[in-house]
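Read the single chain below, which is given as structure tokens and is the form predicted alone.
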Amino acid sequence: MFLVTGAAGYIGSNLALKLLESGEDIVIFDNLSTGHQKIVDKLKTLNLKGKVVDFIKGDLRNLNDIEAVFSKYKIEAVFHFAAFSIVSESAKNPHKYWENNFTGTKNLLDAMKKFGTDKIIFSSTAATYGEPLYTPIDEQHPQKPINSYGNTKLALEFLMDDYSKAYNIKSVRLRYFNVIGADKFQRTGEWHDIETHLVPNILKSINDKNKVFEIYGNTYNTKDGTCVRDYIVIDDLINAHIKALKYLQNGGKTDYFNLGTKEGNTVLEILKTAENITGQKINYTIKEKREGDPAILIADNKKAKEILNWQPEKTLEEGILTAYKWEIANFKKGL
């Protein structure tokens, strides 16, 4: 059985899905904080292979309520995607992104360690490297982030060497670079309250004629002037986790891996795509340059390729396809 923190936010409840899909039972705990109920709802009556035994609303932060997880259920692996994810409010309130990506993970491996739990796979992030050196980034790319939350997400890398080292609690963190797309049946996909991603907001300038797509900057060296990026989708994002879960099984060592495509798009080749697979023009007005927005950030994604046996596999245009399936089916009927 296996622990999925997260799951009712966009990449646990994808990999709740597969994990389903494959005849696992899986325990999902949630604080629901920027997750959705009407996900976990959707999960539990999903007539797949696997079950939800059970979901459980719960804070990290708080020990106790981590512990009965544990203490109720044998598991053998967690898979961790509950944090706070949004950049520029780690920026102005710091401890709340110590707090709850921090102490809430911190108490997660104290509970794995008090109950028997050794494998972790843990979703990190690119974050952590800060201002590129060189691209395509390499996983030996000094980490020296320039946000707090790449800070939280950095500090814990180093906890699970430590934990690895002294408690043998296996790790794999796994370094997103840019994702996109959602499950192919519409069952679940991207739904923040604040959305800060390119693609969901390329796609409700689409759905609100009243919106427009803001580009922040169009003067870097690129090739037409906008910040490049690596774009993954969903769908081999979460089959690096089953990897990494199988690596880890096999008795694969404490390890991190990049998770990207190698190739990167500009944020205008990506809204040119938009319109091109959802046949609407889209309107965008140029705005002043972010802070901090680096001109390109790829990833050196060999690593994974050699050591966990995973290769990207859907095009940019599948993603943005599914992500378009998505917004219409759910959204525009009030999921």
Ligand code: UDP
The other form holds:
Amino acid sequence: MFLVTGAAGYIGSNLALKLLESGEDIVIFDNLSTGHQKIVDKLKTLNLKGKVVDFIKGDLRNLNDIEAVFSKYKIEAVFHFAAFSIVSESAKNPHKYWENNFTGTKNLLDAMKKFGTDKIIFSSTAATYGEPLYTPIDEQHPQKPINSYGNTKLALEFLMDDYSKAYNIKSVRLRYFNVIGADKFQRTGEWHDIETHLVPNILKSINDKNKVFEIYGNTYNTKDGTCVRDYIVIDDLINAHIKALKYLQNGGKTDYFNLGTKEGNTVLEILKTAENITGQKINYTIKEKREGDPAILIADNKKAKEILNWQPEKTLEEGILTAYKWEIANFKKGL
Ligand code: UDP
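Now show the form predicted in complex with the ligand, given that the preceding structure was the form predicted alone.
Time for the whole complex; same chain goes first.
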């Protein structure tokens, strides 16, 4: 039995789907602060090989909530996605991020320690590197976050190292670059009430003709002046989590890996690709640069390839197409 925290959200629900499809039973823990009951309901009603044994609406900030899960179920490993992740919000309200992301995760680790669960796969982030000193960014690149979101995630990486050494709780920390795409059958996808991400914002401006897509700056030192990011498709990202689990099950040591494609695309290139895939013209306007956006972020993914035996297989086009289908399905239902 696996515990998936944050399975009512974008990445957690895609991972939950994958586990259910491969016949694993899961327990979901989520406080629904940014995730959605409808996604949990969907996961519960799908007729897949594995089952959602329980959905616990709980909060990691309450140690009792999470201890109750471990006292009720024997959990082999935890996939931990529950976190706040809006960079700009973290700069304005660090308390919220330290309390939820840091204290919440510390409670989770303490509950694991108390009840003898010794494996965790954790969503870390490229934001732990801060302003890149070189590109592509490998795992040895200095970690100097430039916002509270990155700070909380980096602090958790340290915490996990300490808990690994002292209490033998093994962790794999996956440092995500830019995740795009949705489930190919539109069972789940990216759904944030406040949407800050590039691909959903582009697609929303197609579906809603009153929305004009805003590009944050076109004077960066890149080929067309807009920011370059490494866009990894959700299926590939999820596969890396499954490989990380296998790695720990086979006795792998605590470690951390970049998850990206080693390819970079500018905002304008993503926009053009979305136009080609959807056959729609996208209205856009150039706005001010967004604070804290580095010009270029590209992952060196050699370590994950070598140690996890993983590699990205999906194309950018596949990612944008599934995101588009999900956006249409959701938009029509008025979700
Ligand atoms: N971006 C943009 N308009 C938007 C959202 C994002 O121009 O509405 C740009 C943003 O400045 C960055 C890239 O798209 O260069 C990816 O941003 P996103 O928020 O998706 O991910 P991040 O890189 O911040 O994790």
